[in-house]
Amino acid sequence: MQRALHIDPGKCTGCLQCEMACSYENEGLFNPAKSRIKVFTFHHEGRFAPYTCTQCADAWCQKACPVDAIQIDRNTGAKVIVEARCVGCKVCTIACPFGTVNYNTASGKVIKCDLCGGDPACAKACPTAAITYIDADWTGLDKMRAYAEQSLAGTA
């Protein structure tokens, strides 16, 4: 059974624990700027929304990579960056319609959510369960992807 991150913005308090946990897990330091998940703040509404890679079934980032550096993790289904192959061209960052593939200036490579190998640090750190890691059938992921594809098709 595939699992996926489920994000409920209504439960998010904007504490940034997910960003801190992600950066520590992946970079070894507490620095939200190096996180693969971001919490957007909607100041006028007083609400927050965590956002990260949706692991698209038909991943544009993966298709765009000229060196085949984005591979599917057989255990998690996540699209992961094979750092040894990445040449830092940033084509995948342009191809991602959601802006969740980012360039790491320190390494000269791109970074994105890899679901922490199946044990996402962001979900473990979230004190309000705004981020959970559940069976993909329960996330509405297919509906979200279908809506995204429909929206993108309308812009072509």
Contents of the next structure:
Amino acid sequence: MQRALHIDPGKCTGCLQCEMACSYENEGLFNPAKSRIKVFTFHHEGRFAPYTCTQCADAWCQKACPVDAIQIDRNTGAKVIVEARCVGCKVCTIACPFGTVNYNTASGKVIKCDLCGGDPACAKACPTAAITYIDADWTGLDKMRAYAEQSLAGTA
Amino acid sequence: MAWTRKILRVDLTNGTCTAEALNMAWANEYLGQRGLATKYLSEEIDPKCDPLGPDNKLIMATGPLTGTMASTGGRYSVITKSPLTGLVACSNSGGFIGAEMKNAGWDMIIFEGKSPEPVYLYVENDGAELRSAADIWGKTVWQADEILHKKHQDPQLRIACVGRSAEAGCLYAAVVNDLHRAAGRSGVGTVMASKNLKAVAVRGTLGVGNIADPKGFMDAVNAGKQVLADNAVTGQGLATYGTQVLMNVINGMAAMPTFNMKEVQFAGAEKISGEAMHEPRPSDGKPNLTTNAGCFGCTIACGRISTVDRGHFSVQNKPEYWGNSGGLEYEAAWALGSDTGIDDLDALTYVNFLCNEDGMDPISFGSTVAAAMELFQAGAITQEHTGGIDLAFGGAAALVKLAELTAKGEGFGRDIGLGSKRLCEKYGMPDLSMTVKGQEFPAYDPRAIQGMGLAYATSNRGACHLRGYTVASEVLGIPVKTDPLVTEGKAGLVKAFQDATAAVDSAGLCVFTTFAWSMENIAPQVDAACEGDWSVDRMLEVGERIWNLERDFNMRAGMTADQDTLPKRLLKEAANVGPAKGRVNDLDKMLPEYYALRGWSADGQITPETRARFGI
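The block above covers the form predicted on its own; next, return the form predicted in complex with its partner chain.
And the full complex, kicking off with our chain again.
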């Protein structure tokens, strides 16, 4: 079964555990500045939203890359940067409509979410299940269940 | 390791920023943050110096776990000599700036001297410089925050700032970071403003590493997170109700100081409780509380994000206050509400917003307003003094007006900015000030919770709940239940809480973890992160050393042991209702034993043996 990161912003508290887990997994440091997932705070609205690569099936970043440095991990479906090939041209960062591929000045390459090879650190670290790693074909299951429950209550 | 081992020293008089190595010998004795910065302060300033003069220093300090994945590991403290108490001040805050400082590569920033012109410190990793604050001086924290973010074109900048109250000399001004988190108590913001330092803006992208045993650390961190998640208080209660979970509990047991601590139960408590914040209001069907929020790395997430009803008198025609911001926590709700007899949730939320926006400690502000109300009742303060404001207990409009005036340092707000002690002295009734060592009380009546009386009387920063929270044991049964009306055993309990809390603070963690964590959960995280052996025993020894160092600073500043006491009201006037009806606080039954357990003489002096034991 292929899995996907599923984000429920309503559960997010803005604690940044996901950003630290991501940077620690990928960089060996607790460093939100180098995280592949970012949490946005909308202060006036009182809302938080974690945001990262959705792993497009037909990926703009992959198509834009002139050196084929973005490849598909066959196990996870993740679009993965092949560091040895990446020349740091940043065309993928322009092509991605969501902004989730970013240049890393420290390495001279781009970085993006690679689903940690199938065991994403952000989802494990999240204390409120705002980020989960679930069946890619059923990311809507929880929402469906919630609405089903509501309509059940309505007819009771 | 886990420390960055670097300190940024900022000479405000000469406008220089210099990096220096962290004194690791001191770090091994005082761990970090509260303890370590107090050591620096204690070594570098004359404790008798004028707190608002250039000889005082102000230290912003992180702990070894600040900026790591340890749950709640985002804390920092502001350490200085307090203008409110004349003693050591250490005010702890969450939010995000502490972790940002650490990510920029600094364990501490030490500010010394006084800038000739208003400035702010801009830090980007290794680079640090003072810049003109001409365009943000005179602005609120919220305005300055917006201006600095725009000026630097960096939405990820983290900012700590003082408000107009600090500029105007309000003696309990806070340093506010991330818009609504605050190093709130003892007037640390007043000191910052006295140095012409308006703000500190930090961007750190270096990351926090130097973990001695990375695998051991992650195992300890994950085990700790699980304990917090499984605990009813830290896993559910605090997320749902915040610290406001306590309002109905404490009021129910008649331990809720009311009407300037005259009474112990407030009829309107339910209307300003954590539960009430969830109730949809009639006007728009929305509850006061929008969501809970976490500080950096925190898996408890007790923070309140609230709105004020747009139709409420306090915010009518003020759309700038219609959005979400930091909502009421228990201490603020108590001081602004119960102590003043005001049960208007929207008014309290708006005033809480103002306390954040202009950097006032809501505990000291609310308590001072309560004292003013009693002075008004007694006829010592009249409408001539207040500029026509009717200061009867329970007046929400008066509270709102006073918050607006105190925030700006205008009119009668200047008197409110003096704090309760100086206000009551000024109007000739010093006994009406509910303070210890000049600092106002928090929200637990020591007649109904006896141990808290001793904790207040002996706290190194004046009346405070965060220096020895025996409420955990006496009310909530953590780690074991003790009878709140009994004095036996409380000396040991207070000492144990004081020492443990000093160690928790100094690690860079939040004391709220200790609703679920014991030192057995905390020490392994510190031990794995830091070089050397950080056992439970060593952590407690460090905590006790810190407590003694703070005491030593205070004694050198001129404090005397007869200040280890409570206001007459709490020692002579009995509680009016509830299980404690007829009781006063029996401080004299606990204090001698406490001194003995501390290894202090019968007159409260640190003995030579105790000094030798802790190297003080």
